[in-house]
Amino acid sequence: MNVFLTQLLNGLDKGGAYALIALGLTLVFGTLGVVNFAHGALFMLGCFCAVAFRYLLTIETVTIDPEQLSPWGAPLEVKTPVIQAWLGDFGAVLVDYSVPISILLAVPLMLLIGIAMERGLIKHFYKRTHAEQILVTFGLAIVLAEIVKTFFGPNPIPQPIPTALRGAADVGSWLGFAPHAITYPWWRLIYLMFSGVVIAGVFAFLQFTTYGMVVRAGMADREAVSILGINIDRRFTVVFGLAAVVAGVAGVMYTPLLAPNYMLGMDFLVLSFVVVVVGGMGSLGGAVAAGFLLGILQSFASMNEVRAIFPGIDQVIIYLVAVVILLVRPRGLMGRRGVMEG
């Protein structure tokens, strides 16, 4: 039972990342009909928002401390982050919590990047074939990756977990088991809860706000909404920006779990598209359900007992499940009739 619950938590944690990326992809496809192969790059850019924010916070000032002497008696240079020198203990807290605080930078920046992408490039391919959309957005993803590589280098850049959130939570005690029977890293639990909050927020926005209702109406019948005098194109531009924000904040919070590098977006892109297809193209609920389902299956497939029987199964389980589901349900778990057909 302990092993089962631990693997389940691992799967939910991983599935949260898949679901967030797939949710943004589905938003873009459902509203604009665009297959956006640059969406993984938006996840990667979110990661590097956290990296850049920490760089800014840790710019150092050098002072001479006459009370600290080297072995030969010379005063030592002391390097202190500028923000800590200005704000004291509060500055030290900002540095320690740089990853979650960098969301404040990522949200407006990713919104602007998303809107600029849609207005500057994507809008010119609305009526083009999906093959052309894939080619141009994949090319954009490569360009963004190379830009990040130029500024940040090719090597992964680890981001620290805040000091107070390191270590593991005693999940076993919460569930009524013996103390410390089941422990799980705090940050992974936080990421899982964060994923749930973001997903719930997106669905609440689309379901309960007037803006979201108009967007959903536009997804169902764009021409009818336009006839009512509503500028649906402007609303869809905002939705593209929202999808970029979702991918970006998912990347920000994932940085302590996987050190960001310029190829990270490509690594998640393929998996997220499999998730979208399994869930059903254009189905937001399907994308979320498939993300968690495939994350859990991948987690259990990575167990040593399973790999001993089926070597390498953890590397291909997602694709095997995708093949089976699409053979049984060609439109995916919750796909709508007519999407990507004809």
Second form
Amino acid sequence: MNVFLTQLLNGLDKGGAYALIALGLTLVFGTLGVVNFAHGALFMLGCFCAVAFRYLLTIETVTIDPEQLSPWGAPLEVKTPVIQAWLGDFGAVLVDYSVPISILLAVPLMLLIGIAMERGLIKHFYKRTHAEQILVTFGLAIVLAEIVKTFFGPNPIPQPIPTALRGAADVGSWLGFAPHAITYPWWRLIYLMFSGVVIAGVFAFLQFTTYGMVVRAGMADREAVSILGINIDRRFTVVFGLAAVVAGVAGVMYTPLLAPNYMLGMDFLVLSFVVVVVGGMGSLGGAVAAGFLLGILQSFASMNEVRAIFPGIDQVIIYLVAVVILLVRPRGLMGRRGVMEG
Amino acid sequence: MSDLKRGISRRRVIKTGMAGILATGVSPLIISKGAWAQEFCNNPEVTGKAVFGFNVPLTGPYTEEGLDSLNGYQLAVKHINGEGDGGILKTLKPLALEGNGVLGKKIEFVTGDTQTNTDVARDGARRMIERDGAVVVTGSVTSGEAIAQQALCQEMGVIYMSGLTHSNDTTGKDKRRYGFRHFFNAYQSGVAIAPFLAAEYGNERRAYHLTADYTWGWTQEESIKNATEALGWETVNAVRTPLGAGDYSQFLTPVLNSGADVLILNHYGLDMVNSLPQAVQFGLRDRQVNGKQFEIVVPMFSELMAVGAGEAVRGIIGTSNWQWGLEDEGTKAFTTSYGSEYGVPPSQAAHTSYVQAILYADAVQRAGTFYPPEVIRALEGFEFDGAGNGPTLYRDADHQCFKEVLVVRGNENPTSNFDVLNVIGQTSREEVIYDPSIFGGELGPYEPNQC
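Hand over the structure of the form predicted together with its partner chain; the form predicted alone is what we had up.
Let's see the whole complex now, leading with the same chain.
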């Protein structure tokens, strides 16, 4: 039972990340009809919002302490973050919590990037074929990755978990098991909860607001909504911005789990597309369900008992499922009839 | 009538002969020591320059070590050329270098990025030899890079001095006449760490290995399994992880319920910087299993990894090739020199790279020629001291250096960013020597191929 629950938690945690990225991807496809291969790059840009924010917070002043000598006999250089010098302990707390705080930077920045991307490039390809959309957005993803590489270098830049959240939660004792029977890292639990909150927020926005209702109407019949005098294009632009924000904040919170580098977007792009295909192109519920489903499947496939029977299955399980779904049900688990079935 | 009387005098024969020798440009080879120095790849006497090729990962999961290696190499070139404070040239014994280059030639160098990728490393080494005219290639941070490069260098007749490579295979089944390793290996780590594991954690333990899935990981896993099972430990499982996996959660969750009470991480570089903190985040070190405190062991450690892993490294036991805090004169000289140059203490990556460049240059100076077979003979069986590891032997049978191996522990109470590892033991050279035949392999011929 312990094994099952631990793997389930791990699957949900992975699935949360998959679902968050796939949600934005399918939101763009459902509203604009665009297959956005630059969506992974938006996740990566979110990661680098966290990196940039921490860079800013940790700009240091260097002072020479003549009382202390370095191991090679030179006076010791003492480096102090400027923010800590200005704000004392509060500055140290800001540095410690730089990752979650950087969401405040990521939300407006990613919204702007999303809107600029849609207005500046994507809108010119609405009426082009999916193949052309894929080519142009893939090219955009490469450009964004190279820009990040230019500014931040090619290597992964680890981001720390806040000190108070570095340990493991005794999940077992919450569920009535013996102490330490099931433990799970706090940050991963927080990421899982964060995924749930963001997904719920997006659904609530679309389901319970007038703005969301119009967007849903536009997704169902764009022309009919336009005839009613509603500028649906503008609303879809905002939806593109919202998708960028979702990908961005998913990236921010993921940085302590996987040190970001400029190629991270490409790694996640493939996974998120598989999730969207399995869930059903354009289906928000399908993307979320498939994200969690594939995360859990991957986690169980990595159990030693499973790997002993099917070596390496954990590395390919997601793609095997995608192949089966495409063969048996091309529109995906919850996709609309006719979408991607032609 | 004799020939002489028909106009060909002895004087004329000698004059004609000398003129011919001079005209064919052979004279320098006859005059200089090493008259056997025929044609060989990138002969500095022919190219007019002595180029060292430094091929290290500047991108990928082992970047930190690669950058430090490059710093070490560049400092070595300075010292060989007579710039700077001389570093270990002040302490190395015996020493033929005179601080004016090698055989009177100033050393130039070219650099390459292996991208922590075997194929790229091999291509980079080939480019250095074919395009840049490198007379020696050196550098690696994965054993895959080292093995690939030394095989290529053997084919091309260029000596390869490996950097960081810890796989038994490098000087075992994949050894080459043209390849030399100063760094220690996985077998030596196993021998050195075993007594400390027994003393700290006892003889009844159940170990779970997570292993980087390439030659170094495989041989380290094997060596550590052999060493710990000899103590009485049981190996519960050994799971291979892809190089550069990043997120290890799917590999760590099975550990939680495996019944193991020790996790052995056969990871290096960024892999270890990711996997160790993640293992700690999973609460492994807070667990009691089989009535014992759960422990994590990292058999191969470096300062750079310790800094990257942060607090997670505290109390963790591993082995190391060298540490800047050692008290010998060679270590002090190198640490002072490197610290003054770069503002941080050197890592073991910087040290072994620096020493390899110096040892090659010194061997050329002793051989009196760049001709590879003579340089190889100068390195084979070479005994030296003052390079930071105590008395050291470059064994001729497999080109493996034998010296003390350090057992280290992550510092529980660091006083500075540099103070991350404590040396808790120094296993003597005699204890880590082994029969070269146990790992097989053939060195191959001395005579060089043409590149």
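So that the term is clear: the rigid core is the largest set of C-alpha atoms that superpose within 1.5 Å between two forms. Numbering follows the first chain given and starts at 1. In this text the structure is predicted, and so the values were computed from the model without any measurement.
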{"query": "Between the two forms, C-alpha offset at Leu327 (rigid core aligned, Å)", "finding": "2.5"}
